[in-house]
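Just the one chain here, the form predicted alone, laid out as structure tokens.
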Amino acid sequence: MANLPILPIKPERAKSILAGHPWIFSGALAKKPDLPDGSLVKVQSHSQVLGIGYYNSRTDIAVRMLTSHDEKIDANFFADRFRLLRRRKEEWLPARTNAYRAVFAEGDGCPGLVVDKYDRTLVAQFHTLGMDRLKPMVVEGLVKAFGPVSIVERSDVANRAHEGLDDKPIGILHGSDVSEVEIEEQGFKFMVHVKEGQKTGFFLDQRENRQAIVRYAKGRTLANCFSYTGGFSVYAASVAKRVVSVDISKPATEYCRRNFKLNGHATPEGDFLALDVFDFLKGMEPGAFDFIILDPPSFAKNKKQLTNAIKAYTTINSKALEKLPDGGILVSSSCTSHVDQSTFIKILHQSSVNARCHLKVLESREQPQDHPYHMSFPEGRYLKFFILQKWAR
């Protein structure tokens, strides 16, 4: 058993901890503790022990579960859950693949951290004050589950300063010292880099959604926006009639012009544009692409930024569906949390009014089985993605 501080909730608020919900609120605390930030807590109501978590004052969400079982939080604990993740995250990977989630956050019983395995290779964030806290313990737990040949630290998170953290570190865990790695996605190679690219390197969650894309782009005339190091754009050089990729990152456009070469796939010149998406959406032609691929960065940070993001949106989808011809192929997607799958849905449909045409939903998905959520966690569902075909009204 855990020796622990004790902290007590109310009676009421002990229902969804019991069904599995990691937050608990500062409201339903039953008194403040006089708790160091970051500490882990034995969580009770009345004598009933619900299990164990680490406590902060600075935010709403008082405590964050690691355990619904009184049980001690040591390097061992977290090495047994890691090698439990690994076991069922790896039964369903797809074959010729050596990179994806290992952790991630609350889908895996682990909040405030996520880590992405890129051969061997584990790349960490640590987002919240009570992870960061307990880093020597995920850190051995790591080298234990997985023997990576290093592990980096991508701390490079904003709400790391909400949670009181005056830092975002970047730099080596443990092993080797390492920039680069070689990735393998379902027969497909990348270079992701670890210590400088966009979250940890690549955008592992799109790993499906990648492959779903492929037998529409047959022959087509492909745009893949917001492009990145061109996750999306090799899958469907494979099979396309032409693939131009646009972001505003310059660097980025030149690993996936790397990524293309590494795949032996044809790299001319006008097909790797350093570009605003919005702007080449506004300059292109109508009819020139017969396929558009529309991937942002999440457009809201938080609440407040909602509206803004509905907005930014609606205006992107737009655009693409008035350059589309008739029966053009838009592919839309939103990792946006705050934008829920009904309104992303809202969104889609008031895009193509604007464009006065009809969209028909051809596929529907979501993030993979290495991003899980709980039904008891619904907060975790946040990827959205639509394959749609483009009718004349």
Contents of the next structure:
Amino acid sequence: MANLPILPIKPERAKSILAGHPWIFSGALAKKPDLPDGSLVKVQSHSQVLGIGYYNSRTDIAVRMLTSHDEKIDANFFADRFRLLRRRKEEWLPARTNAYRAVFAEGDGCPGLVVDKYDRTLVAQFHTLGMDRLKPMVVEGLVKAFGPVSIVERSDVANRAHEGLDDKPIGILHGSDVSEVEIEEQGFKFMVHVKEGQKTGFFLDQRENRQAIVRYAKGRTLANCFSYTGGFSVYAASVAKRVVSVDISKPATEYCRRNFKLNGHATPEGDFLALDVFDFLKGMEPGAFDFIILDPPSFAKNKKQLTNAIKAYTTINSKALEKLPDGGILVSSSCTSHVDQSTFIKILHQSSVNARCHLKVLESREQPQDHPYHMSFPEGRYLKFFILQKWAR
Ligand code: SAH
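Having seen the form predicted alone, please provide the structure of the form predicted in complex with S-adenosyl-L-homocysteine (SAH).
Below is the entire complex, every chain and molecule, led by the chain shown above.
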């Protein structure tokens, strides 16, 4: 039993927490508590303990739940949870893969915490005040569960400011000072810069989608738009006639070239372009590529940006479809959680209308098993991924 302040909630709000929803909005609190932000609290409805979470008065989400039991939150609590996650996730990890998302925030019962495992290095992000306060226990738990050579912190994330955290720390939390890690993903090799790369350094959520495109890429001429360090490009280059990688970030395209070399692929001049994809698609010769991948960054960080995001998705998908020949493949992804599956399908449909073509769905995919979402938490379902074929009208 944990000796913590008790936070009573309105009884009618208990049901969703019991079903596993990890958030309690401020309107669900029976009364506003007088507690420091970031405090651990025991959540109760009448006298029933619903579990333990952490509190923040600054955000609409007043409490994020850590457990549905009345138990002590310490390093062992986290170590046990991380060991279980490790065991369950490694059971399903594809062969010749040593990188995966070890902790996926709410989806893994750890709101505000993301940990990616790159071989024996862990990269952690603390998104919330409550999780930031628990950092020493989390680090000790990670050390016990994973025995890593290093734990790197990449808390350079935008939402910390809303939480009342005024720093965005990057650094070493445990072990040796690691900057670059070589990982293996389904037999392909990638260099990951864990300190300077985007997010934690690599986009592990597309692992299985990268494998999925390979069968369609044989003999094709491919443009990988928003290529970052070449995740899709490296896979495709094992079977395609040519792969051109396009990203606005020069360091990312240079990394992409390095990753080609690492996998024994040729690196012709002109195939690694530091360009804005909107310009690249506009200037593309029709029919020059018969396979286009669009995996842009999130276009909407909040609901207010939704209209502009829909416009941007429609623009790039319409342009790509216009430029593809009959029979061409469009791979289109969205990681914006505010754009749900049905909205994204409408965007793709509208894009085919704009490009005056038919569009057939070959595969519809989403996030892999190491990025799970809880059935009672649809907010955690964020990745949309379509493999489509253009048919002439
Ligand atoms: N497909 C990649 C991940 C893409 S992340 C993978 O599998 O690893 C999104 C990328 O889009 C980032 O690398 C970012 O630099 C790039 N980007 C953002 N805006 C862009 C733009 N307007 N034109 C080209 N690239 C852009």
